Structures are given as structure tokens and as C-alpha cells.
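Read the single chain below, which is given as C-alpha cells and is the form predicted on its own.
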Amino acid sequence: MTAIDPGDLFTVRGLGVIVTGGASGIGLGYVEALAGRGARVTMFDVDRQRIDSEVGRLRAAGLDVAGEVLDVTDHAALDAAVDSVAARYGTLEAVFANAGIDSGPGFVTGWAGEERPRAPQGALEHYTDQRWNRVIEVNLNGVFATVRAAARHMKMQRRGRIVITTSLAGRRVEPAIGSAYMAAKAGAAHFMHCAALELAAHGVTVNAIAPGFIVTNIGGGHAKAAEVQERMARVIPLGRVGFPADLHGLAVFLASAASSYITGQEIVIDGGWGL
């Protein structure tokens, strides 16, 4: 058997990639961490300003890195968009499904402690049809187009990687968080199975990242509050909050040669909290 070295297990040097809701949060953990070990990554976000402003900060900083205002609710444009990346790279190596939005209030308020209120704007019966379908549209239709558009080029290629972020909400309810990002997340997890299961004979992995609490820009910026962080140290046994630097490496062995035997798995990274 033939000796591998394990840096060219983990290299993702040249390969062409996409992450939707790239700009910020876990989405621009993806793109620093895979840019900045030699891939060509674009980023797609509705929010221009933020594409700006970070491709600009990561091509000073020598990275070749491209943005594109996107909507992953709107299914043709995102064809069009994924078609025009995979021509420009000449290949579509990894794909990332991770754009996302806040549900906004659960039925409690606050996120750890004795003390948790029930919240009456997020009781189910104030549950709009509005608030529900938005969110079902981006979570978790998004993720579909998204996985979608990716498997048209991947299949003829007969080789690629797929990765869905997903959450720890897809497996445990957390009251303080709508009900529609549970739903959504439980559903894009078991969308990846079935994507794995079918895309396999190709050559085409699916996997997921289920993040726990990780601190990003997500439902206002709560997460950011040095309160609610000391707080919920307090119930995650690793003793912290995440922080979207903590994703980085399994995003680059999913995307990578290392992971090329593992597919249909949910990978969750919550310092224990889902324990």
C-alpha cells in the first residue's frame, strides 16, 4: 500500500468552491478557512455591503476570493449563479449549503438558567403563516436548490463534496429559538441522507455540520452579549461558546480528500452542550 502524506489528505489548494451566506457568521469561517489554504472560493449573501467589504478584506490579504449578491429563494438565479462560478473555475470541487435566518422568539425567553419566562409573541398560536414560511423557505428550501444545483455539475464530474449546515436545534427543541428553525434544520439533516444516499453511485459525498451555540450576527447579535455568553459557558460542559473559528477544520476535511469515505453523516460541534 502506498504511503499517503496526510498534508495532501487535507489539501484544498486550487479546488473550486461555493458558500451561500458567505459574508458573515459561519458562512465566512467556511470561506477564511478554505480561501486560506489555497482554495478559490465565492461567496454568495443578500447583503452586498458585507460581500464588499470581506472579499475586499480577504483579496488584500492575497486570497482568491470572489462575491455574488444572492438569494437563495430565488431558485433560478441561484442555478444561474452556481452555473456561472462552476464555468469560471472550470470544476465545482465543494459546495457549502449554509445560508440561513433567525426564527425569531421561541415560547421562553433567555437561553440558559433557572429562570426561562414564557415569551406570549413566540407561543404557536401567535405562530403567522408569514414568519413560518420565510423561514422554511430560506433553511431549508434553500438548502434543496442549493444541493440541487450543485448535484447537475458534480454527477457529470463524478466526483465533489456537499455540505449542508444544519444545527443542534435539528436534534434538541430550544424553546427560546421559533419553531420553525428546528423544523427546518431537522429537515434539511434528513434531506442530506437522502442526497447522500442518491448522489453516492456518483461519486458525490453530503454531509453536515450541526453548529451548537456559536457566537455570529444571527437573530440580532444576541450571542455577542457578554451576558448570555457567561451564561451559557455555564451548561456547556467544554466550559465556552463557539465561536465560527471552531468550525474550520471540519469544513476543510469535509471539503477535502480526508473525508472522502464518509457520507450521509451530521458532524455536530457544540462543546458538549447537546449531551
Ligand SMILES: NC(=O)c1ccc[n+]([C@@H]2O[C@H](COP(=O)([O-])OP(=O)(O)OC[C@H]3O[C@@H](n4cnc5c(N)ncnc54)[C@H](O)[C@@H]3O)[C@@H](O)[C@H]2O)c1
Contents of the next structure:
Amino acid sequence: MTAIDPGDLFTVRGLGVIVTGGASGIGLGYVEALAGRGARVTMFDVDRQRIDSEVGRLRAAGLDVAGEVLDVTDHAALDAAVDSVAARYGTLEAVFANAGIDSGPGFVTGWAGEERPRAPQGALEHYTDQRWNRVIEVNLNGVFATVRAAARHMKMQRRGRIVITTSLAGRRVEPAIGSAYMAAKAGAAHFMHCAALELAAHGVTVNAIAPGFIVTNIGGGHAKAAEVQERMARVIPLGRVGFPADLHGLAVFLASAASSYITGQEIVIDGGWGL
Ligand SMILES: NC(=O)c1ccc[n+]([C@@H]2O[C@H](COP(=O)([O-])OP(=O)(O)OC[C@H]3O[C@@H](n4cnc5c(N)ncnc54)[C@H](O)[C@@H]3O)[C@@H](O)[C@H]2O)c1
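Other form of same protein, the form predicted together with the named molecule, not the form predicted on its own:
What follows is the entire complex, opening with the chain shown before.
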């Protein structure tokens, strides 16, 4: 093991990084955290407008950020895009498999701390194949394809960091969320264990960040409503909802030398909600 200067433990300067779903919310938080500390970061996202505005804003602030319109369900395009970013950076040090969508209503409406009546439109017997398959396609198959594309490069390099955004809802049932979301996130968490074990011999670590309730644009941005945040704050032990900036430290930790002996772990970041 090479000794690391304690001053360099959390350094990400110069690292070549990809963040899927990087134009909004949690992914954008990862981009800001890493590029803000000198990493070279490319965001992949389906939302061209957001890519253009966020890349423009971050570049204007002097950060080394790029963006590509890419759907993680198009595995051939994903492979090609990962190859081209790796070629541009000359190395691929960290990949965040973060892109994800919500899955519409669960079998109750309402969030914690309020009346939660049954919601017929979210009931199992009305759950369409189309809805189930789309969530699995993005939130599970998209993660698989991202990790596979990253592994091809990182195995050759004999180093690399892969970080998957899972969810507290993959560990604990949240009945207001459609069940495909939870199945996909639980699947992604266990896939992370498999990939971590397989890639450990090649010097590549694979971990997951499992957020609780974070204010982003997911689900139409319902978490932005002040009354939703106030209600959730009452059931979250730290007394407030989370924001993408709350994940900055963990993203930097998992991409930096500070976490070099950690692999196969899902780190929950939820203000204690899961307790
Ligand atoms: N917000 C939360 O409370 C929360 C909690 C736990 C886990 N998560 C997970 O965090 C991740 C990020 O979600 P967010 O809350 O920041 O939502 P968000 O909607 O703000 O951001 C998600 C981004 O992913 C992009 N995206 C969606 N489908 C894509 C696809 N097929 N290919 C490429 N990009 C795609 C969207 O355009 C968007 O920019 C997701 O995996 C989500 O499941 C969120």
C-alpha cells in the first residue's frame, strides 16, 4: 500500500468522472461537488435543456464540466459515450450510476405524518407492465449497463471508483412509492455487492449511496412544496429534509483516496429517517 499524504486524502483534482442523470438534483450535486474540487466531469442526461444550462453555468464558474445527451436505456450509445469520455480524459477514475425516475403512485397517497388513504390507481392489480418495465429499464438495467461500461475501462486501468445511487426505499417499503421503484433499487443494491466482489481483484471499488428524502426534480418536483418539507421534517430525526448539497461530502469521499479500502457498501444518507 502506498502511503497517502493526509492532505491529499480527499483530493479529486484532475480525476476523469462521469455522472449519469447529472443535469438535475442529486446527480448535479455530485457534479458540483467533484468539479468544484478540480475534477473533470461529464454529465450524461436525457434533458438537453438542463444539460445546456447547467454546463453553461458551471463552465462560467471556471469548472471543467461537459455534458452529453444520453439515455441510459440505450446501452450501445452508453458504451460508445463512456468510451469517448475515457479517451478524452485519457483515464476514467470514477463513474456515478445515478440516473433514475420515479414510478408513479404507490398503494397509498400522502407522505409520512399525514392521513394515508389507499390509492386504487397505485394498487397492484392496476400496475401496468409498461409502468413496471420502464422503471426497471432505467433504474436497474441502466445501472447494470453503466457499471458494465465503466468496468471495461477500470479493469484495464486496474483502478477506479463506481458509485450507484440506490435509495432508502430499496431497504424499507415506502407505500406512497410504486413497488417497481423499490424492487429496482433493492436489485441495484445487491448488484452493487456482486460487482464489488467481482471487481475487487482488479483494484476497482463499487459502492452505493442510498438517499432518504432529498429535494430534487424527481416525481415532478413534489418535494419542493414547503408544506411537504415541513411535514417530512417532523418525521426525520435530524429535523429537516435533505438537499443535494448534503450529499457532496459523501460523493467526494467515495471518489477520493479517503475511501480506498471500502467496497461493496451501501451508505444511507437520510437524516436518520430510516431509524
Ligand atoms: N430525491 C430523492 O429523495 C431520492 C431518494 C433516493 C434515491 N434517489 C435517486 O437519486 C437519483 C437521482 O434522482 P433525483 O432525485 O436527483 O431526481 P431528478 O429528477 O432531479 O434528477 C434525475 C436526472 O436523471 C435524468 N434521467 C432520467 N432518466 C434518464 C435516463 N433514462 N437516462 C439518462 N438520464 C436520465 C433526468 O433527466 C434528471 O436530470 C435517482 O436514481 C433516484 O432514484 C432520489
